[in-house]
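Single chain ahead, by itself, as structure tokens, in the form predicted alone.
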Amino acid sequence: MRLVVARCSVLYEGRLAASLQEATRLIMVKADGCVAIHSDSGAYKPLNWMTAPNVLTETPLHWTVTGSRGERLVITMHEVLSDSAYDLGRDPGLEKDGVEAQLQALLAERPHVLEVGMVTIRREYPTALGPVDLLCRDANGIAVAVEVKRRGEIDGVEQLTRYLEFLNRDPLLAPVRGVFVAQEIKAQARTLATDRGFLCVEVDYDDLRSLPSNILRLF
């Protein structure tokens, strides 16, 4: 993890154009290549960011981050106040709360709720970025990555995006579709997920429990 505090201005060129005027900000560069720019407000959400895979090119005045889809983030450094790097090591992963974990388990046994003909390959499919909640195949045999949340917000969509970018590098899996699942999906998250081609599904925990499982049992 690299943390840079600097007076900077930012220009993003991609699906739309966006800019940040000169101000003091925190720039985070993660080991997986993700770059995020934060202010001293706004909770956890960055002002602008680029997800991996991308290429970061540095000069004393400009950082240019080029994404896999051709988008660019140009950070102009007016004054660097601090530049530190830390090795955080391997993360054990997020422990899901009871409801989220139960939703995942119920959907693994009832993938047809997400789409007719869907079958589960594996829960917690491992990747270098962390485990994908469910890896499935649809009725056409296409691999499907399923991200399950209790509440569907933009950070969950970004998480699914990172998983898909990584999974689609595997020739044995690609192409891989995305499905974003939650008990409630916020309007902005749904808009972003739909724009990225993900299927959005809202599920009810109690209704899922009442549905028959696809898993055969002796008793």
Given for the second form:
Protein chains: 2
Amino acid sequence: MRLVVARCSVLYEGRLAASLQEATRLIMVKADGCVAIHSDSGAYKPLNWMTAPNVLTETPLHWTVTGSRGERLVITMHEVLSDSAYDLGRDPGLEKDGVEAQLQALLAERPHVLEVGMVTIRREYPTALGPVDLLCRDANGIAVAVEVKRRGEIDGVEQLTRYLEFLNRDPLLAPVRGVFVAQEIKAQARTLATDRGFLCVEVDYDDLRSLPSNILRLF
Amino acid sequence: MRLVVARCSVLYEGRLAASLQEATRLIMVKADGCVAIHSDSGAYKPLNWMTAPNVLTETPLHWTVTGSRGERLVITMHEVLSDSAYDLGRDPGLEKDGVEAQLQALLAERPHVLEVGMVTIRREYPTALGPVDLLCRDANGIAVAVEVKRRGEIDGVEQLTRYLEFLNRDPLLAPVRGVFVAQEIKAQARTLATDRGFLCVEVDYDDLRSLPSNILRLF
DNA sequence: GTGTATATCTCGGGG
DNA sequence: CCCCGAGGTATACAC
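Please move on to the form predicted in complex with the DNA, as the form predicted alone is already shown.
What follows is the whole complex; the chain from before opens it.
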């Protein structure tokens, strides 16, 4: 990790063309070759950046960063205020809790929380439009497509609608019901989902985790 | 802009719960109060961050950053390797050269590339749901709503669907056809668009620019 | 403020 | 390698 504070101006040509007038900024060069130019405001997005892999060519006046697909970033250095480097080593990485993938996994093993008698057929059931989160079968043997979201919003309902439209054309599956599951379902999404005949289920992540898994019950 | 390089571990509780094991990282504190924690790899996204407005409480062992809606970031400092601050001043900001807007402008002047006999009625035709990129009329005098994207994905097809649903309620326009244009249309988006009866057109930006404009032909 | 559309999105997973 | 979906998306803009 190299940190350079400098008065500089910048030109970027690649996926678009953009430029920065002269000002004092932080230039961050990471060990993997990524370069980011930060001002003193704005949450985490840099003004300009280049993703690895890169080639950095350095002269006292100009830094030229060349990317893999014709992208180019040229930094003109007017005055370098600071230039330091640190070896940070490899990072163990972020550990997340409570994201959609975990919610999906928990539900796949506990489909009965959606409805009594529900059984999981498979996760990530493929369709021409992409994979359905869960494909289940209800107590009556009817196929059920389940869309899992952390926060249930309208686009999730649209997604489920698209899947069902296609699944219902498959004579081996049809008719297929829809279930919309989320930790929190927004009022507008619930209205739309209910209007389209989907069952809406709100689940609590911690409650779910504490429930026994159907998979374990088999033994 | 304050830059701290430190061996640290981190806890985040807010929109989700996440943690970072002990490692050496860069902690960036911007003048507006934003805090970002960077490892030595990855494009520009920090491992953890807090967006302004924030309150930063600092003790030798712990930094606690408290956000506006119950978000909290706790950094435990095991060893500070460097701690420096710079006054960068205000940044004049990034000047961009647009892409999608230019694509739309080029198509507005060359609607015949979409279909023989197509004529532009207007750009950014307003509806209650937002502006339709282009409203045209085909060789048979039928109204055509055109959605322009750099990359054609399913979201764009949904967008066009919503516009058409609305436009087709206007007796002065109905029936309205849909055309989905992009430099590249993804297979799934094409499947959905075709299924809904939309014409899909892929255009090349440079080819388009080299074609004569209909506007100029009028003179 | 809320909602919508965009992004040089980034990032991770699966084929 | 590309494709696809999710994100604590962030960010700009309209309402």
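Residue numbers count along the first chain shown, from 1. If you're wondering where the values come from, they're calculated on a predicted model, not measured in any experiment. In this text, rigid core is short for the largest set of C-alphas that superpose within 1.5 Å between two forms.
*asked:* I want to check Gly14: does it shift between these two forms by 2 Å or more at the Cα, with the core superposed?
replied: The answer is yes, as the C-alpha of Gly14 shifts between these two forms by 2 Å or more after core alignment.
Can a Cα shift of no less than 2 Å be assigned to Glu124 between these two forms, given superposition on the rigid core? No, its C-alpha moves less than 2 Å.
Thr194: Cα shift of 2 Å or greater between these two forms (core-aligned):
Not so; Thr194 is displaced by less than 2 Å.
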